[in-house]
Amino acid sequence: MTAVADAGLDLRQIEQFLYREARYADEHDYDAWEALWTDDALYWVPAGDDAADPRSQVSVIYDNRNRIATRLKQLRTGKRYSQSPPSNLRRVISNVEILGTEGSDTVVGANFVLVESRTRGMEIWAGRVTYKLRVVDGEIRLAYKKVSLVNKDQPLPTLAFLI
């Protein structure tokens, strides 16, 4: 991982981090993916309204750091039957923008297209991701990831992998 001198992240550093995070998820490298998160991280995939309060509205995923670890533990067992065998995944990250800062976090937006191949067929997933990145001990970490799916207002097929 690239060391970062301070929180003044540049776009190229951010892009390299996001590409690496996507590769870890696509290749089911759960240990490396989990290591990217801060201790106070939130991972959110809204269902329906992006502006809804995830603590009072249904979400596809709304995980704190402990729940992220639990989700990954389930995937590692091989007994999460919706991911046995694991989906073949590849995603493209684009339109990466630095949106500003919130405290010590750099807020970043990006678009993605993800292709999932399984025995049931192929699914195309697309959307916009908002990240909050934080430098911890000289390394970029994920403090927040919100995945807003293009089709979030429609019934979704099984989403049992890392989006």
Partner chain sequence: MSDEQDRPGVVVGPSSPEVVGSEFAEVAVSVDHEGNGPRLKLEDLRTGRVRYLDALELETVVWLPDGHLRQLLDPSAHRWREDK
Contents of the next structure:
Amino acid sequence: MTAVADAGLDLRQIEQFLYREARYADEHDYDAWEALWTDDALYWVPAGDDAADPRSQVSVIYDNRNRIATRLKQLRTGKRYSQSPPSNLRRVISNVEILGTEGSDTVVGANFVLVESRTRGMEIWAGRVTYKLRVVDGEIRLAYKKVSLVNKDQPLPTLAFLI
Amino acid sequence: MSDEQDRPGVVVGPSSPEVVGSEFAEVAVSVDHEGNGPRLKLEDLRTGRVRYLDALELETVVWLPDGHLRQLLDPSAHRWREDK
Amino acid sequence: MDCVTATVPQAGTDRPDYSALIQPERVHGSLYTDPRIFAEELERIWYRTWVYVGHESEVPQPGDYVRKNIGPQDLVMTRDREGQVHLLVNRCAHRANLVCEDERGNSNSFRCPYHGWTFRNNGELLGYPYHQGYGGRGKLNLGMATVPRVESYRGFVFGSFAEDGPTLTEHLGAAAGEIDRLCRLSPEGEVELNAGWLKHRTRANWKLLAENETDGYHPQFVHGSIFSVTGSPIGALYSEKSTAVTRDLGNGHSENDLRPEFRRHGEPMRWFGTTPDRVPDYVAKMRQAYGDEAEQILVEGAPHVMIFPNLFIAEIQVFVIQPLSVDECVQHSTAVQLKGAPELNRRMISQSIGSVGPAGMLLADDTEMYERNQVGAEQLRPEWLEIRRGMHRERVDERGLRVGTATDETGMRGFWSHYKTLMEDDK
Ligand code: FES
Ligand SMILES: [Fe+2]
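Return one more block: the form predicted in complex with its partner chain, after the form predicted alone shown previously.
To see the whole picture, the full complex is given below, headed by that same chain.
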């Protein structure tokens, strides 16, 4: 991990962070992945309509920091059957762009393609990710991650791994 | 922020503040003030055809019986006809 | 004893012998795996009996429409200018193109994109382009097909492809009271299903889902992971010590009646995992609306009922099972919204997102079981799936309904006995 200055994240640092986050998720490194989040974290996978208000419409995932912790605790029991055994995952993050800033957060957009293999078969997941990154104590942290799946309006297979 | 994607089915034309749109038709609606009095401007966004309706015409539409409206919705009532 | 082969036993005709496949204590694996049986189910269950389609709150305004389904049939649920709800088959009367493509919208008429035929939202043909090809205007009497019978019960819209048969009231029977129980949790006596839908693709036969919905035997195992990390009291409701019961409501419907447990505790809002002081507005409104009855309603909570063949009300969630083929279906799920209870509604959405759908901390694991169960059922031996749990301790209650303990397979037996009646029906 490289320490970074409080402001002015450059694209290379951002990419390194996103790749690391992706690797932790791919490799089910729940502790390392959880440590990336800020206390006001929001992890969101919309269903159907991106523009819908997640407080009045259901989402696939809409986790605050607390619920991220619960989700990970469940995975760590080893008895979350939809991830026990865990899926084999590899994802590619690409088209990384700095979209702007929101307060002290840097807003970043990227595309991803993820291949999931488990006994049920192979699934291809793809979509657009929006991240909000914040420098806390000299390290980049994740405050917000929204994963907008290309097929979010279609029936989705089980999505119990970290996307 | 540009992370929100455009809502499907909603087309916003350059001069049209509001679009009444569905998967079947898209019409830009605005109140036009170029004349001596206001009138409703309707633009069929799929063909560019424009129709203005004044207050009296709009009132007539409000009072149009449903059966009459159905006849107008027949695609060959006025639009797609062999004799046109 | 296991003398039946893994292929479908025949009874002199070319139809499966359902009496041999469905026995009091067990059912044959081919019921979950044989495409011929699935084809017969479509004909005898999905395209004949009452099937839940949608909720009136999904088309609140005249002209509103939503795409819906009955199994693989693509439907459009509409509300006309007079407020009546219709179920149209989404298929053009000209050359069978899909008429509606959007999931939802507002339009009193639909124009097929292929050749422009135009229909009213009750299915009636309004016209076709270039009418001389048909000898003039109004020459054809070809509308979009409608589902012949549409009825709703407290906003829940059901459709039947059969011209006649039992009424919806007859079909629902004792299950209607469970819908009533859900509605009376609203201070206005109405529920709405307007929080959108999660669609969960499931590679399993639909009956594995229907049977699981009131299976009180599985939660401690399948959901042990989430119960243990949240300290959830749900697990205890389905333990051997639980006073909750499983009830066969007749006509294939069944419930896990959790009221005995909630009455034992006698704590209002315990069913929702909260206390009255945390939802004060709701509790006040309920007491105002229901007077003395309110305490009982607030203690007893929401129903947990499977309505044959596809509507599952799981306390604060509604599920709709849509079969697509013998080994694939879609689970549609949403959060119940109680009219006049904004305080609860927000929480119900949040809790539902946590629990159900493709990433749900409960339903992802149920679905994993359905899919493994499907693979298991495709194995040749020992051919049968057991449904005998608790047969010896079943009793008949004061309403004449069969009741088992919280973990008994009473609901499954009720499901199969109705299924058998429908599949053997010679009509
Ligand atoms: S198929 Fe619909 S108009 Fe021809
Ligand atoms: Fe379950």
